[in-house]
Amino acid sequence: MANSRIAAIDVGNDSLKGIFGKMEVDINIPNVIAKDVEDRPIIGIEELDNQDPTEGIHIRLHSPTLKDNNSIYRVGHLATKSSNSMELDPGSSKSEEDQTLVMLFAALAIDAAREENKQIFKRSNNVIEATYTLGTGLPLREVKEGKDVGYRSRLLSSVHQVEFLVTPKYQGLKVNIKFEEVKVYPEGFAAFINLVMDNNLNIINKDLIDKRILIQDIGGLSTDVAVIKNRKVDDDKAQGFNLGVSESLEAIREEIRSKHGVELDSRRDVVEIITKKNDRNHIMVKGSRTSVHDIVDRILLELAKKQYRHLRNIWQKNSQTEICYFIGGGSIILKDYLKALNNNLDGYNIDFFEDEKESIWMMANAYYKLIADFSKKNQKEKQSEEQKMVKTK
Ligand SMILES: Nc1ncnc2c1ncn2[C@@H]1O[C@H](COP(=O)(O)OP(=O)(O)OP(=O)(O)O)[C@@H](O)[C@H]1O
Ligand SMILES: [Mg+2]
């Protein structure tokens, strides 16, 4: 199949990540969807070609492996302000919820479109042909199960069709997606490859790559932690848990509003407030500079207890850990006092990540390695054997 472009899609159960072609391109959409009842109103046409496409995705999606095929979607932002918007429920398994495969097709689909694709794929009244090469993964719990297996060859045995309706700038548009390749990752491991392998998959940290260590991702909605050991994932030993930082998030923001009568939009709204360089933990209250900083230290400190007794447990059970790193968005909301805690407590070797990005990009990052290192050696594995049949011939 010819064209076929690299994707590495991390569909985080608070935000999609997405990684493409020579990296040209990364994408970042709430996970939230709303299923449409009723009809988006038609906003003015000069409108919507000045808007971002990601902030207003309207989508019919056509494809035998959801389970509610061909209904109409609102995806992230556009989402979020609407009244029966959809985020996943801490137990589910992303496997086998459509919610997984509305995120991802749309993703898919976004990048697609694009203007600079028209080079890549083919386009013939307003259809476009988009063949991909997958790198995506999957909690290690779900991997265990075997989950993988069906989740792969689901997205592998169709062609599945985004139809953008009411989305700026690609309204009218359909895109057949069509997966050449499509390998399914379990989480762990991907983020211990993306510690110790560059782009190339050439180990650039020597010291890590025999060590055992514990990698503790703590995500909007659950906590994995990994455990490796001979460079392998410890699959008995790794352990989820349905506790993010979302729902701290959201009681801030609840104690801000009562307590100020502040009414902050989103919980990224609480994220800026706390995480801001300058003048962090403070907000305006009818114009005058308002510190926070006690609600946000009670109720970030008793998260990070938790986390930290889960730390503690694990490390019990694995006493020979050379190290324990601290990944995802909670991470970064998390590491003062994380920190702090482990000073007066047990004294662990921790470790952050000082760059906000690489933390939260983390699993992106490391499908993106993976996948496009199996894209190039099976475009080298074709180019020999089309040699050797020009030789034979
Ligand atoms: N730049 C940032 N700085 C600080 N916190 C952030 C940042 N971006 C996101 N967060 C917060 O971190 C939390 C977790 O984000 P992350 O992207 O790691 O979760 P996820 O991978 O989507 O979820 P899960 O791991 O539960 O599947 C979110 O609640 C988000 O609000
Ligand atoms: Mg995550």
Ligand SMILES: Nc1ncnc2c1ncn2[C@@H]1O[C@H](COP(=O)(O)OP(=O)(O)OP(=O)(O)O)[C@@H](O)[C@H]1O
The other form holds:
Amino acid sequence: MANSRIAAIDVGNDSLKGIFGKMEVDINIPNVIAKDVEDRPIIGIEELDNQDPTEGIHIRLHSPTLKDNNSIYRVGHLATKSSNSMELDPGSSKSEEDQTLVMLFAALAIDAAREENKQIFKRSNNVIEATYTLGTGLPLREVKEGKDVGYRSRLLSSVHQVEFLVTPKYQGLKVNIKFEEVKVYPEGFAAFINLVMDNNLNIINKDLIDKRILIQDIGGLSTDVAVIKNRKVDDDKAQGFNLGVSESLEAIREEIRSKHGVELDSRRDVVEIITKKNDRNHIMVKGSRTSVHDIVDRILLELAKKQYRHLRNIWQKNSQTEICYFIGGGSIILKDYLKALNNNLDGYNIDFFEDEKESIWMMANAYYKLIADFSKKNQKEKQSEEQKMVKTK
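How about the form predicted on its own, since we already have the form predicted together with the named molecule?
Single chain only below; no partners, no other molecules.
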């Protein structure tokens, strides 16, 4: 049987985060795609081979799971430079969008094509046969609606082919992706696992394990609030809302364009302006450093008020809650506004992750812990079955 490689992938609304193998490789790609009608021109093949493949992902996808099969896409950084780039729309379901699958397959193919993986996956005539054990997740709202079941079975039921077109280092390679197993976890539960357990699922945070906790995960398109008690997510009380930071980022981008005449490529550019360490909330206009503080503050404060309202409503329904953790990319953007509102209003016990990387990678890390543990147990079961069979012979 082919070797199965572990992959833990969080297709976040802003970017995809993936962890592979024995945690020796991770990948972060902006969640932006652009459809191509034809192959893109090559500007010097030598230049192409010196680039990082993730900077120029250009692929054709063959998969019966896609509504739009056999299409050509620019993915990630390359797509942000296209005039027809697509980001996920508010209100869309992650489990039902082709974009989620395009991102997922592209990330797996990038990993499978790495030179170091020649030992793991069979290669012949530029075709790589890659088998993965995948841990991924969906928003609570979609899991509660049962959409995880269909999503998992679509991934498991087919072979998905990624053909690299004009991609640095990998041009001309085809990757056939199969899944030995797929686990789809609810995002709130995954966040809890990451808070209290290490990579071997040993409890590292004894103080937290028996507390009543809220976890408010603010993403690009949605917000999930997990209610944790008795070491479990309370599915009935957990809630998901179609309220993320994407619309606000889009509004900031639009206002910067109309007020200052500056065109930003994507929401990712807006995030960089409002989170960078130096010169935060400043852009260059005709070569002059210009503040966009007024635009950013007004729009983000409005969003923070809506998020705070959700916190207040859920806390009232779960009055014995001891602490609420804000996680996800959106919480990094709204942190200062939420803290200020909380200080002036209710004074709840809330906390943020000061380490931005930790907050952004939280889901991918959690999926990795869960899928690695599943894989280990699975291997043990197989070995004991094989031993039984040898004995009976």
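None of these values were measured; they are calculated from a predicted model. Note that the rigid core is defined as the largest set of C-alphas that superpose within 1.5 Å between two forms. Numbering follows the first chain given and starts at 1.
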{"query": "Rigid-core frame, C-alpha of Ile213, shift of 2 angstroms or more between the two forms", "finding": "no"}
{"query": "Large Cα shift (2 Å or above) at Lys81 between the two forms, core-fitted", "finding": "no"}
{"query": "Threshold 2 Å Cα movement between the two forms for Ser291, core superposed", "finding": "yes"}
